[in-house]
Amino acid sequence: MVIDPPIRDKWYTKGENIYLSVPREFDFSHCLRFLNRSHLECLHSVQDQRWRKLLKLGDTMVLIQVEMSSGNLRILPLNTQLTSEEQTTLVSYVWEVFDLGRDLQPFYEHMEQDPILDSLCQAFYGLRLIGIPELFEALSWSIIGQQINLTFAYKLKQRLVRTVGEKFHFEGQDYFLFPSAGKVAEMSAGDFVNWQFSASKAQYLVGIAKAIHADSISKDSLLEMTDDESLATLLELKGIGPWSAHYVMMKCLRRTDAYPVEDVGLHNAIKVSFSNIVKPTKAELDAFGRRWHPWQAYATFYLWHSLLK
């Protein structure tokens, strides 16, 4: 991962903190709020408005904890010290999860004429599209997420996460990282049976996690493609429809204008807000999205965090 060169500008360290400044328009504990969303996450853990993360450096182990500290973001790794090359990479990461090279103020002014996303945006000022850098974890996600509810797939993620992902042991708690689509690649659909996959969802995600691992799709290759070429690659594979191919759009490729038009939350939470009773109908949700444009990501994320208790 390379950092891009405006944001050396952005942090410095002292001792062992990275301090990383942010945006106007940003509030950790919206963020934290969504990160926190299930007990069930085995990816990270949010505790006392601090997040914890494991990543793997190279082959270095890195935890790392996230917190507010007078106006900055403080990056502490808590278990090692790391290289100057480490810290660049650490920082782009954070930097990449919370969307902090976005200008959010032209999403807020556009949505001051629509009267429920205007409050939202009033109710959830300083939220960020949390996002997932990691490719196959992107893809990985939207595939376990398919047609089935969301306490289900987190405990299939979990399942997969504690099985087969790498671990670290820190303070009497256990960390995880999300299988390599190299680890993945080498297992059989049928491996996915005791964790309760279906036999289709295990063959999608050994498919993709051979294409990543062969190198036959790539992030990097995304990026540098239009809308419609990344959107038309996704979809070429198996198992990634256009809910699937938008989510990772909206997720990992930081398209603003990704709209995940078939999502059952998107759905409820256009029901809550607009006060229906009914599920809106497919020509009301082409409404809304022309209504966003091109801030169609946003405007889904704020209206999933709406449905937040």
Second form
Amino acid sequence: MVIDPPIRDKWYTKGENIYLSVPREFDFSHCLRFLNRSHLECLHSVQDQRWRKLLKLGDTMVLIQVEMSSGNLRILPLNTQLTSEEQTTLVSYVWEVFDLGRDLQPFYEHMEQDPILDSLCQAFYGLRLIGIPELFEALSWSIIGQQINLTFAYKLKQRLVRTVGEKFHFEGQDYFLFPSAGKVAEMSAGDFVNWQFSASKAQYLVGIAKAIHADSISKDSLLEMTDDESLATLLELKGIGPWSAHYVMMKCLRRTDAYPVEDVGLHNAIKVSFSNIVKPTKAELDAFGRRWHPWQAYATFYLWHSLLK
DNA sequence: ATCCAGGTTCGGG
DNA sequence: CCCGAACATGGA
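Having displayed the form predicted on its own, please output the structure of the form predicted in complex with the DNA.
Expanding to the full complex; the earlier chain stays at the top.
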């Protein structure tokens, strides 16, 4: 894993705890609210202002608990002691999920003149674009979420994860990892039918798993590309259209200017923000995008957040 | 019952 | 190039 150099002096350990300093524009509660948006989520849990997540560092399963502790993020590995190398990897992961390397000040300044976004920026001050660091997981989730309601999407993901993903049992609870690309690459599209995946979704997932497993597409190579190049590369994958490509660029490649303009949630959020009964037109959406550039991804994410109950 | 869900691909005009 | 259909099911 590539370590962002600025991280190195941002954390220290005390016993088993890791303390990670956070930027000024950071609000853990807002982030948790997004992470906790579905009770059907099977890849992490939120309870009492604490986030729990299962990870695999090398061959080691690590269940972490993340919470605020006097202004820092406290990361506690619950089930095992970590080597310092594992600690470094773990910190990078958390860093990436919460986009801690991002300076949000320019984003907030940019949105000051925007009628919708300015109020959202004030309401959700410190909310970070919650990421999905694993490329295969991000691509898969975008495919699963296509064209179906989110509740059903979570159910499909749950069936895949609980059947194919690795399980770790801790204190009476089961925690799961998203299935590896290698594992899914060995499946046939038919295996998904019992889980109510459409035949095409199943095909796309297996095809993309194979592409990743064969290393014909990788996060590292995508990260080196420009926005346009990574977009074009993602679009070559069967099952990845414009919406999914931008979704993955937002959540995994961390492109602040990705813009899933076809997104229904985005349309609804804009509609609600204007107290309208009509959804925005394509031309209006493009105009919003131009206005939000180069923060289209963050604008979209804040709008998604505004839809949470 | 009908319509819309975190869309994409494919075939036809 | 643009447009409708199919995908599979749940919730309002």
